[in-house]
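Take a look at this single chain, the form predicted alone, given in structure tokens.
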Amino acid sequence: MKKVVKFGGSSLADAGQFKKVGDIIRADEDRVYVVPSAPGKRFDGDTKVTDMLLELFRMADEGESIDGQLAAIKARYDEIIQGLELDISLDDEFAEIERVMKNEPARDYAASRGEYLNGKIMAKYLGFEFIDPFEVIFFNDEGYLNSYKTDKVLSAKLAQTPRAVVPGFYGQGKDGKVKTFSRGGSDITGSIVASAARVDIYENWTDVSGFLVADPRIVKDPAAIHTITYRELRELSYMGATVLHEDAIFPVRSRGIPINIRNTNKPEDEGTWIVESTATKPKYTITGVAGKKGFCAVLIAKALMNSEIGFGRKVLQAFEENDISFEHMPSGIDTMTVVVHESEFIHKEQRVVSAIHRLSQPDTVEIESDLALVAVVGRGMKSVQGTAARIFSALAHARVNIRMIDQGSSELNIIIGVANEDFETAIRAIYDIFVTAQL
């Protein structure tokens, strides 16, 4: 058996973190593959080191001096150095990063070094080979990842490596320069590498134990999930939940690999598994809930609507002509509601207004703002009666009014829109009705 383990920020701060790391490493020789993240926050009020790049950046692009900025960078790492008593020295690698700074200024050059330096300290913690993801990684002329390439390159690297640490977040674009994911995209790292190597597991290391039920900011100590399968976490990611990068699941999922979240500072939980299916039944009827606010709801009404061959695509192009993507489109007979978020709605609105008029001739454009939208997911809804009238019941009870309904045939899950200000008290209701009432 291989796997591949991922380490976040917040696992690698520092010295003691670093041994954590180690020790989880030799405890289970199947470790064979380590993907590092740059260090993050020590302490409250500290500063993630690649916040501390960002800012490297920005002042080497408006001409300030770097030296101060850079100085601090290198401390972070030579007291990570100093505390694990190794004989590594990062003087070409930083005297580097000062040559491009100060020569060819790179916001993803600069972002993706905290990475690559925790790195070359993981290799020589560990005794492993380095490969830098630039000459394994690829992205396309769109700067979306070359999964064709990088699999093939990968995974010929790989096969012939045993043991290797490979730093997240980055690769190399067409221009032949420095790319990085989103931020979070250690994650979509770990992923790739766990599907060319072709692992048995890809455990991904962070601060918490796996996934909660709920965002445990809203509801107090939420009941964890102990299984979860790739739609579900699909939809509890894109909708709020934050564990693990919504993307890494896609690498993975084509080949099968379970991804398991550890708890970094606790190594005896088992955390959560995510998984492509499941005969495990979960515990409660739901697996998770989620959500997100700021968005707004578009209701175009027209008599004879579902009879009018392209309506539907009239109303969407007024949106694709202002370079706007909808969330959500629930419809009715003579409705159809347009679901976008209201930060790129909000300037376009009247020109959005004006071409769904040009294009679809409606009898009314109505525009609802202040709309929050609460996902509730799980594979077990569609085995249980009456799992909406629960909810709608329990929203009513907690006095939520409902602004929209929005149900996929899969019933996996089911979207309702409330009140930006009901957004909280939505999410412990729905939470008390299907966890803690069951406890």
Second form
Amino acid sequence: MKKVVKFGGSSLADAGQFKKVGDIIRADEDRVYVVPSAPGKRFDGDTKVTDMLLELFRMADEGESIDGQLAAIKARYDEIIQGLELDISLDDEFAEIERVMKNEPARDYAASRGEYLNGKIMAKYLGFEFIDPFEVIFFNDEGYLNSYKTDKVLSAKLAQTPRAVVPGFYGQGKDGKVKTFSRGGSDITGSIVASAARVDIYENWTDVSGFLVADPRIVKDPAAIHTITYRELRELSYMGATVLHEDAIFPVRSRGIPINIRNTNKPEDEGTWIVESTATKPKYTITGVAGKKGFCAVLIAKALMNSEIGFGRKVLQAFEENDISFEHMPSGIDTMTVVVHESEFIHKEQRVVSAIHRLSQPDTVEIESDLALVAVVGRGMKSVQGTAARIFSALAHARVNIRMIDQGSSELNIIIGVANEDFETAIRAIYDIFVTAQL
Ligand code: ASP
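How about the form predicted together with aspartic acid, since we already have the form predicted alone?
Let us now look at the entire complex, which starts with that chain.
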């Protein structure tokens, strides 16, 4: 059995955290490939090294002196090196960073150095080989991962390297320069390495014990999710649940490799398993409940809409012409509703309304604002009767007015529109009926 282990920034924020990580890796021989992030915050109000590097780039780009900022960044690493009592110096690496930043400063290059330097320290600390992702992870012309080339080069490299550290977050752009993923992208690197090495498990170590059924800022001490499928996770993360970068599931998913989210500060917790498919019954009918505020609904009514061919297309064209993507589209017999992000829509609303009139000649167009969407997600829902009824009665008891309902065709989720101000109450009511009531 082989595992890839990825550690997030808070797991590597200082020497004390590094030691915990070292213990975790040494506790299991199967943990052969390590993907570190850059050092994160050591305490509330601290600055992540990646943010310090981005500031370094800004200073260099605007012609300010970078010496103080570079020294502050170096101090973060020196503190780790000394705390671990390692015989290693990053002087040469910092001289090179200084040279590049003073001559040809580049944003992605600067941002990527956080992972690069941490990887150097980690490799020394563990006695593993260091693999620079610049040599093995490639992007295409459009700036997306070139998965074919990456898989070929990386898997060949890993096949000759029994134990290695591969820093997260970056690779090589088509122009031969360093390129990073979007923020939080070390999760994607972990997934790419796991897929290329054909390992059995991708462990993603962070500072929480996995996914929770609901947002802890809304529900007090919510239950943890033991097992979640990729599809459920996709629905929940789209709706605002964040622990893992959204794009991190794709490389492992195609190879059927499960992701195990673990807590560096509580390694005894089993965490959450993210899997392709499972026979394990979820503990509760719902796997999770999440949501987002700030939507608008555009309600379009036209008598005999149901028999007019092409009506929906014409309505959607009005949104497309104005460069607005829609989130949901529940429809009735003579009505259809298009739900959009308020922030994208509000400046263009009158243009969209007139385009709808011009293209589809509806009877009326109404706009409702301040809408929040709540997604109730669970593979268990389709085999349990009365799930929708329980949701609606819980909301009725909590005096939340339901303004829209949309059941995804997968039967995996039910999306409910409520007023922004009812958002938290709705999440709590749904959590309580499915989880608290069963404890
Ligand atoms: N260090 C990068 C960031 O802060 C990438 C990561 O941590 O995954 O976004």
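Rigid core here is just the name for the largest C-alpha set that superposes within 1.5 Å across the two forms. Please read all numbers here as calculations on a predicted model, not as lab measurements. Numbering follows the first chain given and starts at 1.
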Would the C-alpha of Pro362 be classed as shifted by 2 Å or more between the two forms after rigid-core alignment?
yes
Threshold 2 Å Cα movement between the two forms at Val339, rigid core reference
yes
Kindly check if the Cα atom of Val353 is displaced 2 angstroms or more between the two forms relative to the superposed rigid core.
yes
